[in-house]
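Next up: a single chain in structure tokens, the form predicted alone.
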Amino acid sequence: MKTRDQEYRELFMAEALEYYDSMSRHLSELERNPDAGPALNELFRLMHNLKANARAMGFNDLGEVAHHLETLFGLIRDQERTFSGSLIKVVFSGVDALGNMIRAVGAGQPLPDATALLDNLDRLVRGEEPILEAEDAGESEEESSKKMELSDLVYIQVKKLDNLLNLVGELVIDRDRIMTLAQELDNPALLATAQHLFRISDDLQYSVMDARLVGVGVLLNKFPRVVRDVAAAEHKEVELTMSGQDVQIDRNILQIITDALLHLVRNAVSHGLETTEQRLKAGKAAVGQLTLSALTERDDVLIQVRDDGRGIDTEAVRRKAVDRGLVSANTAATLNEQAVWAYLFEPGFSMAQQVTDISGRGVGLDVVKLALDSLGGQLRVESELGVGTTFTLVLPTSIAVKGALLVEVEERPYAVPLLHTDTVLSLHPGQISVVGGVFITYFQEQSVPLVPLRQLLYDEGDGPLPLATRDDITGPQQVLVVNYNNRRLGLVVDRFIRQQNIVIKPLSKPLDTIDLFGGVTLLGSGQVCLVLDVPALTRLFLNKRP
């Protein structure tokens, strides 16, 4: 994997070596014509640049060439100079060693002296005349071709990335099949060519998944400015922290959660964190802490919002829950904080005392989680009130192919996420509860609700799902536990079938306004295997709970 600084040096490259393209033309197109404007303003731009990125890499002395070159060009646009004469011969040197110094970048090499250009460009500055060498017998063939040098990097818009990826992704499910087959038809022949594509397509799909993967701090560089203002419109102090720039992830996942993320950190300075006089009070350091971090866990990638604030009043919350009307009294009552906190990304809801520019128009952790349903991904709250609140997005590496669990419902086969699937138990009766007509187990010292999956798929209606009794249990129980946000939910199956990666493709019309199903892959055997929504599937139950 490159590292931050491999991967920035790269992108200073291409940019350079672009810039030093467009320098040379720009330049003779002057040279023809000393009154293009158009060309000499380009070059003042050109020069603007490579000298902040050259200094920003720590390139002082291609960004001094660079800053004496743009003062002279200032020179030459106010009239003050003239492009003509052994000028013309300085500033073709001047940009011939920028070539030379951005190629010793890229070759890790030092970088050339440019002690006498820099002295003849002072020159041409106080408006003497520059010292020049005697005339070089010619160009060699060797620097002609250095000025022909093509950047090892290439620009490639993101929907052709998405175009191939869907290609591998059709790539993928065809080889599953035609494995299968091979393996049915037992013919050696067919067998070693289809494992020999197998293994080519899996390289391929991993290539194709790995050049659109990026670092974290594309978009975790961003809050610093972020911060910054919500803090001073917030009158408040906030030190920001960041780490895990370098975790890699699908560009496309990036770009989904930048409002989730947006809005968690803003929620953070505006709710979170407290007034330097609050925090006085309460006997804490009077400038907040708010922690981006990004770190990988097993496949996953989690970013994390952390802040040492007040922390989510709970209470608080039930009760606004009630208000609300979005739970009784009663059952609110026994809830635990994690399912009260469940509320605070319902559309809507809002702790906020007061409207601000900022915050308290109930727009905002409904959108967090509405970003992570698209992606399959989950939310993760801890906090403790009065010492801070971490949000963790717990988000797949890549859109492109998930890891499934595979069950078996009425003789179809159905697709689960595994970022969502908590275990598999296999329950006796003697397991299971009835407790207001639905069926409990207890798992991990928590109470599960159960429900066959087929009564969610297959009745129709908005009523209650029927009331369940004893009787409804015959023989052992196979039970997928998933869960969404913090709430577990058991769902009985008929079988398990096996884990596998799977190709998600999007349902079409009219099939795709059916919520409880976030796809459809094809399996190897070419059965055509829905992949269910857990979030619309714990929803449904939620509503349909007798």
The other form holds:
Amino acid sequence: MKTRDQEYRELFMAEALEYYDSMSRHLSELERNPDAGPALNELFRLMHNLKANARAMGFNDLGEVAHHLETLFGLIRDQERTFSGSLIKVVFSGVDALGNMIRAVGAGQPLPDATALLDNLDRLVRGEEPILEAEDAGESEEESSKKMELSDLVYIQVKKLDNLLNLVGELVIDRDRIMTLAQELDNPALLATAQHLFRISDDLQYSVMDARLVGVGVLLNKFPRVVRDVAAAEHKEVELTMSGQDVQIDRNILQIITDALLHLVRNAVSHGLETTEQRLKAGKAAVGQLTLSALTERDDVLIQVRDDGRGIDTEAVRRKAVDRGLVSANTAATLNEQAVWAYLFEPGFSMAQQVTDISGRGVGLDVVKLALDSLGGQLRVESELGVGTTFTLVLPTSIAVKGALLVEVEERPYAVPLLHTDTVLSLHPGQISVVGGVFITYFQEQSVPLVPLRQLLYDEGDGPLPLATRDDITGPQQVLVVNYNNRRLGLVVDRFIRQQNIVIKPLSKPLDTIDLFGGVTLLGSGQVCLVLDVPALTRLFLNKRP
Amino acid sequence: MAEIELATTPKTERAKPAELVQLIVFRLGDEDYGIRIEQVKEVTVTPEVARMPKTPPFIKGIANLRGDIIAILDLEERFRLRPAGRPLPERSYTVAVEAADYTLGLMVREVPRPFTLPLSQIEPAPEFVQDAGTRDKYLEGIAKLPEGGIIIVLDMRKLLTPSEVLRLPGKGASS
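Requested next: the structure of the form predicted together with its partner chain (the form predicted alone having been shown above).
The next block holds the full complex; its first chain is the one shown before.
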């Protein structure tokens, strides 16, 4: 994996070479037509950008040459100098020098000395004649032998990458199919070829996925400005710390969570952190701490937004949820804090006392939840009153391939993304109790409601599920414990098939409105397999709970 | 094409140039039904259909048609055209039709056949034939054939609106 330095260097090189090419082009244009305003403006801009980039990367000599040329073009633009005579020569050699310096950076060599050139540029700026050395003949020969080079980096539209990834997805599906057929036919030659195909398409898939990875930094680096603006608007003092910009993630996933992250950060400054006055009164440091960090955990990428603000007032959320009629007062009293916090993600649920420009308009955390659900991600909340709050976005590294557990219900396979699965259990009837018409089992000292997946999928109508009775349980029960929004639910299935990486295809219209399914996948056997949407299943269970 | 025809056709006959309509004709129940060929994407032997929970019974499920996952509909069931005691055949055919912006498969019992007839032969369907329950009128008309018999011409674009396809039984409309 590349270091960030290497990556920045490559980006710098790609951009610098592009600048150099356009400079040469515009310079030729200017030579033909000294009054070409657009070319002049463009040259000025290119020099300015190159100067800034070079200085940011620590290539000060390169920056210096660009700076001098920029000054000179500024004068030409303001018509204090004309693009004529010896100036032309110096400018051309200046741009050549830039080219040489850029190449030296690319090759990791020391930058060539440019003192004479800088002196000449200074003279031109002062209005003096440059001192041209009399080795023109030799130089022109060097010119003719000058090599042209192309950048090692290719810019590519995300759309093209998306298409590539889709095609690879199709390939992987067919590959699995061929693999299955080869095993069934048991022909050694076919099997060997199939295995080779398997390896190649695996490599291909990871290469394409790798090409889509970008550092989380490309998103995080936009936040210092956001935090500054929100803090200024709210009259708060905030210090932002960031880490993990190198963590790699699929570019489209970053795109999808951009708004969600923006929301969480604004929220942290606006709701989470207190004003300086309040902080001092509470015995905290005057400046609020906000941390944005990314890290990898197994196959997932975690992005955390942590503040050391006032924390979530669980009792206030509980009251608000009851006021808004989301839950009855009796039930609310029994909910633990995680369950109470889940209401923060209901549409239109805002805890803001007053509406400000930043927050409190009821456009709430549900936006965050939606974005994560669409990715099959999760949101974790930790909070302590008076100490601070941490929101953690759990994201897949790539949207292309997902680990899934295949289960069977009524002789049909269904896939459950691993991201939402906790564990599988085989329970004998003695381990299952009936509480209020719902099956319950105890797992890790927590009660987990159980529901036959068959009932959730196939029972018609909106009515509540039938009351569970002990008579329904005969023999051991296969249970898949899923987890969504910190709620655990045990799905009783007929059989576990296997764990497998799947490529999820979205359901097309008009069936995409059935939210119980996150898509479909094709199994090696050619069978169509529906992918279950755990958030929707959990919601359905909560709605239909007897 | 049209312009050339206009130029060569005498003015008196201009009112009825023989505009032809190509239909894909298939059998539902005991009648022939037709769809304009431009609304049909392909005709194929019905692939393996996976049952899809939470859909009305006339949606048989979903199938993989050359990489597209499409819904397979049983129009006999949708229109209640299947006489009692006549089961679905073992081997059926699927007409893939293009609705507004998606593709759907219609399951039919016999090989569908193409049929060309003049547009003038298609008469608007009488109002009372239309299903009173639906807002959109999905019968384009009825074609009377010279040798007797009729073809009921369906307008797929109107029949297969999402609300129509997802018309769930009872009040069980899950969001």
